[in-house]
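Next up: just one chain, as structure tokens, the form predicted on its own.
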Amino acid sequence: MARLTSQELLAKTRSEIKEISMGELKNKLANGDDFVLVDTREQDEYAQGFIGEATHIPRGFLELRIEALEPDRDKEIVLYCAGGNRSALAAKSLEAMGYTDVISMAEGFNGWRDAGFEVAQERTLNTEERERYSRHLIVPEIGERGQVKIIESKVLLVGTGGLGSPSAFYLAAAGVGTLGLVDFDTVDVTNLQRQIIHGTSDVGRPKVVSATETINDLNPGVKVVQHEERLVSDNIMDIIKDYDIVVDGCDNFETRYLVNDACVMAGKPNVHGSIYQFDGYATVFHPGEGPCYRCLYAEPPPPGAVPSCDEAGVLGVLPGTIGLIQATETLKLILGVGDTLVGRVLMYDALDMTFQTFNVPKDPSCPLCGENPTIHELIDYQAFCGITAAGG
């Protein structure tokens, strides 16, 4: 076998693969060509800037992660490194794996930058964040860019009870940068059977305070904003305006309709959940993409027709299941991955241990989000649900 120097190997490799100039790559990006662009540089290099919508896979992990990124062996893949050498060797390696249309950008990122072409740059993780979220970083659908999206996201949780507890706990663990907590209640000993974010020593304390302390202990990097007040028509729009996504974990119909209407008017995704004894359901109401709560339930049930958890009881672990589904859907919305529950309702029966999903179309006659809406402002939701001010 002939012995080659590193330079001879590079020269041989570059003569055997397809290469593209930076000008040609620029034109492909400008034309919106369908191809996969991969940055094979190391993390510290990538942090200094990257090209377009490139996916970052360090050279040492390329063969291990490329199949998850692009399983189609005939898809056009353009690789680049700093100067064109590592990407050339990487292209040869992918060809050996059976990829048929792999191209290396000859001048590399340095040539691209020095030519004055546009360079993208975004927030990167620090050493502590990289360690904390290491299990996210190795998931191809998340990676560093996805984790940054999570850290920069702002999520409002309506309620810190049965559903809000697991949702808030896991969203904080995942690294959601800002969590808003809305709750005006205090911790009661009867809450502790299911509301896992609170403890025995918190009985009598405001729930938002108890939840904040638990979140801060779990992940000090999360900013918690306390809204210790009842959501009403007069304050909800001002509260939700600063958040990207609303997670509805409330337990009464007037608040459900209020949150739904406000989210539709503000264009905010509403990750909804509900529980009853052994049953639970979850869905995502996303304005402009699917139905809203009123499409499913145009009118609330008569007062007292549907008992609350206080009246009917609930299996303690049930809200954990539904709350975690809500947290999962929230993270999928943040990351822009997967098939969310927009337009679908997931129903869970804990006794039978079954999950069923039903498609729910948008109602064209919906008074809020239909073709000819008649609701243009928030209303008195206690009156709408037949609840008197004194008896709510």
Second form
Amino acid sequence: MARLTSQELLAKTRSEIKEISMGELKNKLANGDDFVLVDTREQDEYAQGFIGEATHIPRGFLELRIEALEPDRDKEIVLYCAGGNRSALAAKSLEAMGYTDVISMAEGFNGWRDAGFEVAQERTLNTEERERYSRHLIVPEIGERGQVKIIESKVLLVGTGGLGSPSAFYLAAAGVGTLGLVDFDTVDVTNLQRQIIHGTSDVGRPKVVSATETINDLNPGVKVVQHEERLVSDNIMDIIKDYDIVVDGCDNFETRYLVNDACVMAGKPNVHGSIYQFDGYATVFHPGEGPCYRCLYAEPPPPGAVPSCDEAGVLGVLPGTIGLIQATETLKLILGVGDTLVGRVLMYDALDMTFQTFNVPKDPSCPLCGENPTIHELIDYQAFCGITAAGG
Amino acid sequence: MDSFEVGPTMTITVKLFATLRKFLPPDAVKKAAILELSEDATTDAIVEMLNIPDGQVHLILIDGKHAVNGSPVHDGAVVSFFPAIAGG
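Alongside the form predicted on its own that was just displayed, please also present the structure of the form predicted in complex with its partner chain.
Below is the entire complex, every chain and molecule, led by the chain shown above.
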């Protein structure tokens, strides 16, 4: 077996693999070419800056994680390190795995940076965060960049009841950086059969206060913003403007229509969940990308036609299931991974233990987001469960 | 529906969810019932047959695909009606 020095090995490897210059990589990025860019340097090097939207996989983990990132063996993969040596060795290794179109960028990140080409930089995790979110970091679809996205996200939860409790709990655990809580209600002992973010000692206290304390104990890194007020047309736009995503876990139609209309007007995704006894619905209304609530139900049902949980009861576990589907969809929206429920409705039947999803199109005649909208301002459906449904 | 001349008929399965379950006929099994309809029936005929009040059916599926009020149904179809629910 030939004995090679490290220099000889590198020279041999670089002669055997395909290399491109940093100028060529720059052109490929500018052209929007379809390829996978991987930064193979170590964590501390990556933290100093990286190229484009490179995925960070340290050299030592490359063979273990590349298939999760790109299973297609014929996909073009461009690797870079600091100076073109480690990425050359890495390219050789990927070729041995059967990847047919692997390229190493010759000058590496240092050459790129020294040439004055654009360097991306993002918030990185501190040691404590890296430990807390370690089970996220090793998931290829999340990783450090995904966790940073979660930490930098701002999510508004409308309601901290049956649906809001599990959503808020898990979103806080996942590290959502800012959680807004809207609820004007106080904790009642009858809530505790399902509203798990509150405890027996919280009875009589404002729900937003009780929920904030639970969240702070679970994850002190989360900033909780309390909105202890009823959502109405006068305050909703001002409240939602600071958030990226709205999670609708309220318990009445008037608020659901208000949240939908405000989210469409503000262009915010609205993660919807609703429940009744043993049945639950979940979907995502994403303005511009799919239908809104009014595409499904143009107007609220007749007053009194639909009993509330207070009147009809609900299996205590049910909002847990639906609330966590909402939390899951919220995280997917933040991360930009997977197929969300945009344009689809999920129906859950706890008695039959069946989930079914079906596509729902955007309605061209929708009074809010259709071709000739008739709703141009927010509507307060006052006293909805009572007698009149105003506006419309 | 009460035509003197009995025309061709078809059989469909209707499934009612959540607040609509109370409109199921007595012979329903779980949330599903078998109905016999005239051959040219639409979803409106099912709503009428089950005495579901106006405005309560909000989403309709025929064989798992989104449909609207008045959509035609066919022999052997599974038609699901979902109400709007707001609980949280």
